[in-house]
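One chain comes next, on its own, written as structure tokens: the form predicted alone.
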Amino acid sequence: MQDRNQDAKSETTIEGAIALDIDPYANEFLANPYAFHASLRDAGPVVYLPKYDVVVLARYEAVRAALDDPATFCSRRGVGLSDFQLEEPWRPPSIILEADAPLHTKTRKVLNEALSRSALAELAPRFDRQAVELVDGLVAKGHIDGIKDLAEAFPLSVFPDAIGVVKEGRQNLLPYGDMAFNAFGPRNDLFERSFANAQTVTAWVVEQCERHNLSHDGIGASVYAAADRGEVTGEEAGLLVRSLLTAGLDTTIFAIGAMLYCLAQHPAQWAKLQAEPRLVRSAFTEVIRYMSPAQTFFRTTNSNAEVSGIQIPEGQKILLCLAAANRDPRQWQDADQFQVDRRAVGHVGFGYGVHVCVGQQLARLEGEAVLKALISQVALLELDGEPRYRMNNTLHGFDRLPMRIS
């Protein structure tokens, strides 16, 4: 990486914004983004990246303000690099993630009801029991891959069941999620490789979203029950189930992987958590702040906008750097330190405002179930080899995490 003072160019396309020669989709950025995040934050409140003709907001205050202003920074034109007003999306847009009011208001209500506190409370005992059983078997092994054996294995065992997806073919969920999150970036090598088997994977996922393929007692059935009440159409219900399958698995896998890595890398924090199990919720929240699985999402200016006195024209793609905001020292004391007892409420790892992640409580339920099982059954938790990152245009986390537990 160049010295950040050398990154700045003398001219910018957005008057008043600093232009940086940084590629947020380069492998070195995706694997270790934190120094780049600091460069983006330190350059100014508004940064311009000529390579992609995008404006970047990386400071916490600016990111949160944009997320809280959907009228100006809209989602319906796509939350990736592609502008749906100018380009055809690779699949029908999400009617929850890539929608604004009034459509988003309607669909959000349906998912809020399907993922209500009472609905999730029924899942909690099952999740806790399955987490204990899984961790118990892993302790007996001693040496594990934290990703394959735990971060992937647990969500793949509980999440599709919760939605009501058939067991056969569930292996398609992981490549489909990889495709979806890579598609938020440019058509680079990561995009092309993830789409190599797109037709087969997409066809399976679309088929599973049909009512007759879902169990009668899962979250998917609850979405279709809303269609029966006339709250959405049958077609919209299918698209909402697709949204759950798209966004509800990979992000949780990356979060649990990050949790394992953070605890192994910070033994004093692991010891504190073991001594004070009541910190489970704050610890998982801190993982999302400290090592945000979802690094970025885009918005598009719906009209001329102003950020920190800098004028941004209508139709401009805005890259919201959630992960950079979550480590902004202007917002967080000791921002680059992992602290299980930190009050990290207000982080933007799940988004913010009307588009805040609708499934975050389900993700918390899974992550906290694993964490409680680890606390109750594991004394030693440490790395046992070199981790390997899983490269993705939007997500940050691991593909391999050798660990020793006992």
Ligand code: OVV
Given for the second form:
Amino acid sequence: MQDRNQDAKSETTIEGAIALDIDPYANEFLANPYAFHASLRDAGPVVYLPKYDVVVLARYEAVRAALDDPATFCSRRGVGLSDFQLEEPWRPPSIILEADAPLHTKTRKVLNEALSRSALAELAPRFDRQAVELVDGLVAKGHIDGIKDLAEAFPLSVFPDAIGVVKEGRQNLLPYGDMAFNAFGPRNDLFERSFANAQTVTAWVVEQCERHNLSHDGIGASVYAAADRGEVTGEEAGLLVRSLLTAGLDTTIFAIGAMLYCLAQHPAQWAKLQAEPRLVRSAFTEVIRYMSPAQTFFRTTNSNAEVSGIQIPEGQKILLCLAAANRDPRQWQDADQFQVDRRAVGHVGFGYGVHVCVGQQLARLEGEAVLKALISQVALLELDGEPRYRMNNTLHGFDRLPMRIS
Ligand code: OVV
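I have the form predicted alone already, so could you send the form predicted together with the named molecule?
Starting with the chain above, the whole complex follows.
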């Protein structure tokens, strides 16, 4: 039996890759991933995890190279653990995230346009005003939960309106995002728990993506305007609005939560920002590098591939550890230090290449609005109790951040 097991194992092992007995979906890993990330990077350029039959790339150079080669490392077989060629996806696949050229090229153009810097420019004054108003109210309270009261409250106050979603039923948005990001991992407890009300939640989201349910002046409407121009079908426009609602809220909430945590944990960096508010842009970029709210995405090899001289067969699931790449000491000086004036451009926290986050200008607008409001309205910002991690198969961050703010 022993021998047979070993034989079976050597059949699936990738020759030249180091096999590690690490579970990236275990609670210990998800709560405190940094030592595991170092083990994954240090083991070699290509690591194999027998438990999930996945190859892991965790070094910056390897992650970036894979993201830069979408013909070999494709997305249409899913960007989670599951191979859509072998398993039925939990919902009709995204036509932008879970797609390759030429479909992706077409859909990407539509969302690029709807989310371009110029399209978003008119939202900025409102975001800034809402952030100041919200932060002023929190300063008056003195003690807050940074997550509920700010990291969630701010995106919820601007994002659904910006897209043009009806008010009734918005409580379904966060559970839907939680499902989607858990669904990139295995069907573990986290997955099962987040899918408890899947039917209701999914039905609501799908319905809100229909044209007649969206406002006439939001980002959703501008996606449908692309359908009027013949760039996509009406059905495709609905799926692209679904992408916005799936990817746009939990991510920014985790990013703003990460920002609050970073500022509270690094008072010298907070002081530097207060002295030099022009650093807001690089500070937000550094938050994404340092915390990587989206920790991982997968690709699937579309043909036999080679990474660092190691042969990877066609149909292999590849876990790209964005979070590990973003703290790779081979790439970053003092990788584990949070530095608001770092030139963190080039991080892969938003991905890289043709699939790089299409909503990142909107995410920035939100993150920077909050950060500017904190700088102008807040003197003291510190932790006031134990942060609690929010567990998710893909997102890393907090669900409770007790803070003193004044
Ligand atoms: C969870 C997620 C991330 C990015 C894109 C999408 C979903 C999508 O539905 O397109």
